[in-house]
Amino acid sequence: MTSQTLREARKYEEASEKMITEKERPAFHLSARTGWMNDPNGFSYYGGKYHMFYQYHPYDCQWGPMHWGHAVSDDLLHWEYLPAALAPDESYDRDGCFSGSALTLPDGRHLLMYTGVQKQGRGNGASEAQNQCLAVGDGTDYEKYEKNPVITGADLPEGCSVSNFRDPKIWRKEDGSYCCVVGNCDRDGSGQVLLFTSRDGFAWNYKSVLAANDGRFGKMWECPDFFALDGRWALLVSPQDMLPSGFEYHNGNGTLCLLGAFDEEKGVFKAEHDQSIDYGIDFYASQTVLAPDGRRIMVGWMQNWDTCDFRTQKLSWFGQLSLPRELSVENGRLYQRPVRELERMRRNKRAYTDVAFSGELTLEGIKGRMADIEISVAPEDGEDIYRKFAVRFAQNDRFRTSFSFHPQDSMLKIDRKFSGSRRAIIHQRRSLANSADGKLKLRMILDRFSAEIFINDGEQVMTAIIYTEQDADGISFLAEGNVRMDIVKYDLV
C-alpha cells in the first residue's frame, strides 16, 4: 500500500514538474525532477531499462527529509521521470530514507536497500539511529519489508559508530549469495567500511571491517562502492573532512578510489594505491552499475557541499548527476571516459588541424554551450616549450569560464570566477597532468550548466558546474608562447 506521505510526494512533484520548461534544465544530465537533489542511489539496469534513484526533498530547493526520486533511461543520457519510489513514513526511517542501492531479485523483483534514519531524543541528550532497510517492488512501485530494519546497531562490533553507520551497496556474487558493504566510522571518528552476507538478501550477517582509514582520508567515509575491474578490486568512497595531500583531496568532502586485492575468505581489502576519483569542483558520492554488456559505469552527484546556495537564476530545481562514466584500471590508476552512448548525440562536426597560434584565438564554428569538444596541443615544431594553454568557454563581454595548462610545471587548473558568482565560493581547483613535452589530450562534455573535463584519454577528470545566463556560449583559447592545436568539436543535440 502506498502510504499518505508517499502519495503527496507523487501528487506535488507532478504538479511541480510542469512548471520547469525543457531549456531550464541540463540537456543530458539527470537533474531533480523539482526541489533538491543529491547522492545518486539505486543505479541499476531492471527491466530492459537503466534505474536511477536519487536523494530527494522534492518540496524545497534546500536538503530536507530525504525521500527516494525516480528515472529511467535506455541510452544513460535521456531520463523519464518516475513517481517518488520511497518516502519516510516508517518508524524506522521517519526523519529520512538515506543512500542506498538496487539489483534485481532471482524471481524477478526489484530490491532495494537504503538507510533509515531515526533520531531519538531531543536537546544534548539526542541521537541519531542508522539502519539498513529493504524494499522491494517492480520497477514503479516499491513495498517496504515487513521485517525492516534488516541491520542494525545491534549487529555491529563494539566501538562501530550506530550513529554514522549508512549507503549500503548491495550485489549478488555468481553463487549465488549476496553481499553489501556500508559505510562507517569508529569510535575515534575515522572512517571504515564494513562487510555484511546474506544467503537469500533479506536476512544479513556481519562479516568483517573491509577497510579502515586509521585516519588517513578524512573522517566517515561515505558511499562506498566496492568491486572487481580488470584484475584489481576497486573501493570507491567519499570521505568527510579530507586534508589536501600534494594536489589530491582539496574539496575537503571529496572522493577516493582505493585499488588493491581482496581476501574473500577474511573480508579484507588490502588497498595498494590511492587517488583523487575527480579533480574538479563539483563531484561527490559516485555509484557505480554493471551494464549488460560487461561494462563498468559510475555516476556522482555533480555538486560540492559548500557552494549548494550559490546560484544566480531562481529555478524550482536544485541538484545534477554526472555524465556516465566508463571505468577501467591503465597504468595502475583508475580511467574514466564518457559513455559510449554520448557519440550518438554529435552533430554538425566542426574540426582544424595543425592550427598554429600565440595569443588569443576564435575559429569560426566552434561555439555553443552543449558540446563533446576534443583538443590536442602541443609546442610549436622548433620552438621553445609553451608557457600557457587555456580554453574559454560559457563566455561572452561579461563572463567566462576557463580551463588551463602550464606545461612548465605540468600543472591544470579549471576557473569559474568569471562565471557570475557573487560570493567567493570555490571558483578553483589545480591539478597535476601527466605530460610529456607540453603535450596533452582534452575532452571537453559541455552541457548546459557544468563542464566535465576529460585529460589524455580518462587518466584524469575535472568537473564543474556553472550557472552563467545561458547566451554566454563563445568559446575561445590562449597561448603564452607557440603552440600547435587539433580540434574536432561536435554539437550534442
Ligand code: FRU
Given for the second form:
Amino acid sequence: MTSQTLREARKYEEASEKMITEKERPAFHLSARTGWMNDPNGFSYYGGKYHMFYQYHPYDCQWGPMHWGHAVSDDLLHWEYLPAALAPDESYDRDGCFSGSALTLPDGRHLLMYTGVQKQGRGNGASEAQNQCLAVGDGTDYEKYEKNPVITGADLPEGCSVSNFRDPKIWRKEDGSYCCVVGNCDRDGSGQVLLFTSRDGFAWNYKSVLAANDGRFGKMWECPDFFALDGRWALLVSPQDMLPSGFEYHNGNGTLCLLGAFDEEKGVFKAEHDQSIDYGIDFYASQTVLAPDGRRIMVGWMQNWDTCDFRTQKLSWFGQLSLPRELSVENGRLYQRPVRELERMRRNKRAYTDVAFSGELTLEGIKGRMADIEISVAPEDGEDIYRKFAVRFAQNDRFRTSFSFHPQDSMLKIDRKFSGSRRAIIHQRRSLANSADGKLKLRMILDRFSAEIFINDGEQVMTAIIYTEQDADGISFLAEGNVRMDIVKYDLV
Ligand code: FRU
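Form predicted in complex with ligand FRU, following the form predicted on its own:
Next comes the full complex, and the chain you just saw is listed first.
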C-alpha cells in the first residue's frame, strides 16, 4: 500500500522532472530525478536490470527528509527513472529513510534494507535512533515489513552508538544464509563496522565487530561495503572527520579501502593494506554490486559533503553518481576501471601517436565535454627533461579545468579553480602517482558536469565535478620541457 507521503513525492517528481531538459543533465551519469541526491543505495541486479536507488529529497536541491529515488538500466550508463521507492512515512523512519542496500530473495522478491531515523525529544535532551528496516517489493513498489525495525540499538553490545548506526549492506552467502555490515562508532566516536547474520534475511542476530577504526581513519565510518575480490577481502567505508595523511588522505569526508583477510568463524576482518578509494575532490559513499557476469562494480556519490556549496548554475537537480567502475585487486591495491559498457558509446575516434612537443599544444579534433580520452606521456630524448605535463579541458577564454603531472616529485594535481566557482572551498587536490621514468597513462572520462581521471590503468582515480558552461569545450596540452605523447579520443554519445 502506497502512503500519502510517497504518493505525493511520486506526483511531484513526475511533474518537476519535465522542467529539466536533457542537456541540463549529465549524459551517462545518473543524476537526481529532481531536487537533491546523495548516496547510491540498493545497487543490485534484479529482474534482468540494474537497479539504483539513491538518497533523495525531491522537493529541494538541499538535503532534507530522506526518500529513496529509483532508476533502472540495462547497461549502467543509460538510466530510466522509476517512481520513488521509499518515503519517510512510518513512526520508525519519520525523520528519514537513510542509506541501505538490496538483494533478491529466493522467492524472487526484491529486499531492501535501509536505516530508519527517528528523532526523540527536543533541545538538550534530543537524541536520534537509527535502526535497520526492511521493505520488500517487485522492482517498482515496495512494502515496508510489518516487524520493522529488524535491528535496533537493543541488539548492540555495550559501548556501541545507537544514534550513529546506519547504512546496512546486505548480501546472501552461498549456503543461502544472509549477512549485513552496518556503520557504527564506539564510545569515543571512533568508527567501526558491525556484522550481523540471518537465516532468512528478516530475523537478524548480532555477530561481531568486523573492523574497528581505533582512531586511525577519521571518526564515524559511513556506508560500509564488504566483499571478496581476487582472493582478498575488501572493506570500503567513507569516514567522516578525516585528518590528512601525506597525500593519501585529506581533511574532512574521505574514502577508505582496506584489503585483508576475513576470519569468517570469528567474524573479524584483519586489514593488511589501506588506501583512498578516490584521490580527487568529489567522491563519497561508495557501494558495489556483483554483476551477473561476476564483475564487482562500484559507484559513489560524485560529490563531497564539504563541497556541496559548489554550484554555479541554477539547476533544479543537485547530485550525481560516479561512473560505475569495475574493481580488481592488482599488486596488492584496489584498481578501478570504467565499466566496459562505456566502450559501446565511443564514436568519432581521433588518434595521434608520438606527438613530441614542449610548450602549448592543441590538436585538431581533440575537444568536447562528453569524451573518453586515453593519453600516454613519456619524456622525450634530449636535454630539456620535462618538469610538467598538463591537460586542460572544459576550456574557453575564461575557464579551464586542468590535470597535471610533475614527474620529478611524481605529483598529480586536479585543479578546477577556474571552472566558474565563486565559493571559497576546495578546488584542487594533489596525489602521488606511481610513475617510472616520468611515464604516465591516463584515461579521462568527461560528461558535461564532471571529470573522472583513471591513472595508470586504474591504479588511482581522481574525480571532480565541474559546472563550467558547456560551450567551454576546448582541450589543450602543456609541457614544460620535452615530452612525447600518444592520444586517442572518442566522443561519447
Ligand atoms: C552518507 C550519509 C549516510 C546516511 C545518508 C543520509 O553520505 O551521511 O551515512 O545514511 O548520508 O542521507
